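Shown here is one chain on its own, the form predicted alone, set out as structure tokens.
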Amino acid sequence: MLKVKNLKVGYGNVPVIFDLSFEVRQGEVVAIVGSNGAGKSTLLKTISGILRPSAGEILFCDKRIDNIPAYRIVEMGISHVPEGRQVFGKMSIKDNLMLGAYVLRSESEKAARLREVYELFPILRDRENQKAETLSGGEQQMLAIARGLMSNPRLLMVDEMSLGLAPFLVDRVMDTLKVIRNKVTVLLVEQKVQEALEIADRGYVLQNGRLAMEGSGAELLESDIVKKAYLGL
């Protein structure tokens, strides 16, 4: 579903990501781990289209993308959830639903797509006319996942699902992805390995910006590097 080959990027003159080559199957949830800036999320910001890549190319069913606006890239089936949740704090957990659902045509489909998100998330249906920003943490993390999925993507990219949540509201979180991953394609870059690699089906531990391993969640879990590095074993 999603090639990426010898991607290069960097901010300015500053080389983030070096020669980057890794594939997403359809059906796949594929974990991209490593430690704070290591590149994770400049990668995620590539592939939908907020940055350019300076060499390399990204696929997606076959249809180069890394030089199409952001907005093309969501209705071609990619959606994005940002790191940080950046949910619309005054506005309506309805509303925030509903600017996911921007690049949908008709109402109905809209409509449809709100009643499937509330299947998966009945809490924001019960809440729907509150303001987002009276959720806790992990409440706006699964807003913020529900609204990605309000275009119906294909692939849906979820960037640092973790990041400042309680432990218990990890696992939480974690669940819906248990749930989602029958109903869509999932990329998911995390800081926590082991939560992330349990998960997942395929595995790439990203350092400095270089790829440095990959293999099923399962193989790298049980490796010595990933154990040492990462898992504090």
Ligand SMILES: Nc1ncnc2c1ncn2[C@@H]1O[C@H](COP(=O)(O)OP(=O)(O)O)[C@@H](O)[C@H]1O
Given for the second form:
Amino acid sequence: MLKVKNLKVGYGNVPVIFDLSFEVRQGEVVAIVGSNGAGKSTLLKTISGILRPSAGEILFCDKRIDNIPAYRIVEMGISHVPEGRQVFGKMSIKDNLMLGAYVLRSESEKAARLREVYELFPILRDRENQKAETLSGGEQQMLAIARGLMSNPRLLMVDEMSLGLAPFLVDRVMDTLKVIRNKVTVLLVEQKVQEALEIADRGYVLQNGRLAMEGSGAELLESDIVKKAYLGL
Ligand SMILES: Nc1ncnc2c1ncn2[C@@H]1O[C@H](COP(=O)(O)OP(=O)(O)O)[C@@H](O)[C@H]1O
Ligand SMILES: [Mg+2]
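Would you mind giving the form predicted together with the ligand, to go alongside the form predicted alone above?
What follows is the whole complex; the chain from before opens it.
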């Protein structure tokens, strides 16, 4: 579904991602794990068209997308849940969700989508008229993911869903991926290496803008690189 080939990205003259290639197949949950500064957010921003690569190709459903505008990429079916959630605290939960539906054409389509998302996340329905800032950190992350689903994407990209959450909440928020994984393909990037690899079908380890390793989530968790560099074992 998503193919990234020999990608290079930088800021000005400073390269951040070097010759990166990977793919995400339909129906998978793929995790790209790495430390702070490895280039994870830069990578997602490049896929969603916010940044432009200096070399390489990005294909989505066999079409080149590395030269088309971000809003068109959303319409094609890629949704990006940004780092830090970026929910609008003074707006209601429902209005936050409807912002994610702006690419849908008809009101009936939007209403149907809202019903579907509420079925996945009933707590959002129960509190739809409350301001988003009244939600806890974990619930706001759920809202951010739900908003990402409102455009009915084929690929959902989630940047650091665990960031700033208490440890017991990380697992709860990761569990929301189990709820959606039958409906949408997921690419997540994470610093919380263990939690991400436990839920992922496959993963890639990103170190300083380069791939250090790839494999199934279980293989990576068993690998010396991951154990030593990220799990403190
Ligand atoms: N807007 C920017 N301008 C210049 N350098 C940036 C910018 N954003 C990120 N960087 C640099 O790019 C590198 C990768 O950052 P980032 O993609 O945010 O990593 P991660 O998400 O893995 O923590 C870091 O060295 C960071 O300082
Ligand atoms: Mg980041």
